[in-house]
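Just one chain is shown here, as structure tokens, and it is the form predicted on its own.
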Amino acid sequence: MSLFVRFWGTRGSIPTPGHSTRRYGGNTSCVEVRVDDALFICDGGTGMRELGEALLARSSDPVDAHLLLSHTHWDHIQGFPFFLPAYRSTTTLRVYDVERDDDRVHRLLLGQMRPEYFPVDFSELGSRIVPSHLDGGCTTIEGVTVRAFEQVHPGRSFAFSFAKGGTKVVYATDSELDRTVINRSDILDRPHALRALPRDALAFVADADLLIADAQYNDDDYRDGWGHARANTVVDFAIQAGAKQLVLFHHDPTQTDADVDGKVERAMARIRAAGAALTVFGAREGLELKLG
């Protein structure tokens, strides 16, 4: 069994190209998860454009992919119309909602390609785009167990886990994890204590080989109610869930490469202080990881 993860877009909210973001990247959320021959695409932010070009360059074989969107805010769907395989008749793209009777994801992808927003109509895509679902939150796709978990975020958001052969990857962006801390006063009154998180969320992530998690804010710039998490809270979450590696993801558009470096360094210091055996690093465009 082989499992690869590659980051094509790591930024949150809006693309931020430029010299100050060139190491970690300025494209919005898009992560490729490849388990043996199964290709999963987590979110369709602007990084999805480069993923599409890479897929066509890798092989002349038809593209067969599974697209799972954490949610449908602009920064997670705006790369879809630029995904070149979607214009090829040889491509099959399965687009997933969580529930059987829900077609929200498919409808919103179609809606953003209306002529008011985009010059090419959805009907002009040459590929076979198949609406599908995760059977209420858990299903098997090409031998991979795929689960969904609802998170706290305006407009709803879902985390996804991919497991096969004893290896597990969790993609959990756009989650206001701080709102679920069991005693939120600990964040101010006991800033060095681990912040206790709900059991159901910990169970979903439990023993993940890789946790890709929304860590948009530092403690001092956290914006309550904007739908994203403090990096320190994510560190505490990963420690308590027994994750082996944590990737800080969905970098704030105001954060330079140096700012992300600082966020990672503070996360490392928190892990050392807790005496935990957790590896942490910042999500960077082009980074590819092999697990299993």
The other form holds:
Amino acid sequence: MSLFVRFWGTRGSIPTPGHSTRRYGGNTSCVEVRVDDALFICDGGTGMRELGEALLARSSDPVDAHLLLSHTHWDHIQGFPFFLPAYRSTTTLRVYDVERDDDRVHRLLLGQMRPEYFPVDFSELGSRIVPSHLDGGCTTIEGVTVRAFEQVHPGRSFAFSFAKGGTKVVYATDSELDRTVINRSDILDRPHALRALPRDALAFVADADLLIADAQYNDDDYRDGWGHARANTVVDFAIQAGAKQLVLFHHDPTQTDADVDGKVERAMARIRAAGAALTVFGAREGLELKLG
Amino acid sequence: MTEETTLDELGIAVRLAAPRRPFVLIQLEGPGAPREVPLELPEFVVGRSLQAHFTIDSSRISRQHFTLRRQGPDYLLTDLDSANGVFLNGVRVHSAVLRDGDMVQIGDVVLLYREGDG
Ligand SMILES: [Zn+2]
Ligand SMILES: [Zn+2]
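To test you: the structure above is the form predicted on its own. What is the structure of the form predicted in complex with the partner chain?
Every chain and every other molecule in the complex is listed next, the one we just looked at coming first.
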């Protein structure tokens, strides 16, 4: 079994080009998860454009991919109309909703290609785009167990987990984890105290080899109700769930490379103080991990 | 023409004539350190083998440990299924687009990547 995870876009809200974000900058959410021959694409942010080019360059075989969107905010769908394989008749793209009778994701992808927004109509995409669903939250796709978990985010969002052969990856972005903290008052009163997370969220992430999680904010720049988490809260989440590796994802658009490095260093310090064996790093484009 | 403008023009001429700064790998730790290798090829292999472009004589390094492949303005590092892996800034990676100041660790060897302008 082989499992690869590659980051094509890691920024939150809007792309962040420029000199101050050379290391962590660029495109919005798009992560490729390859499990043996199965190709999963988590979110269709602007990073999806370069993923499309890479897939066509990698092989002349038809592209057959499973697209899972955490939700349909702009920064998670904007790359889709620029995904070149979608214009090839040989491509099959399965687009997932969580519930069986839901077609929201498919409808909204189609909607963003209306003539007011984009010059090419959805119906002109030459590929086979198949509305699919996760059977209420858990299904097996090409031998991979794929689960969904609803998160706190304006308009709601979903985390996804991919598991095969004892290896597990969780993609959990656009989640205001802080709103689910059981001892919420401690976050301000005793910021160093462990932030306890609900049992169902911990079970979803339990023992993940890799947790890719929304860590947009620091403790001091957190915006209550904006739908994103404090990095310290995510660290506590990963520790309690027994994750092995944590990737701080969906960096705030205002954060420079130095800011993201600072966020990672503070996360490391918190892990050390907790005496936990957890690796943490900041998500950056072009990075590929091999797990399992 | 004043003396000042002459000096200015001279300064410009000197800058234009200066060689472009190459991309380099600087070995900070491990057998052979310290040393510096310019990345002058589109593909560059680091390993224990004498056939590697950058040979490091360490038993903890595979014969062909990783490659650096030029991709536009960047170098892409790829682990060649080495026994002990490649660590980028402390994280084990399969591949990565390198950035100035990245630390690459393989076995007992630490390499610093510096971007050039060539
Ligand atoms: Zn987002
Ligand atoms: Zn969102």
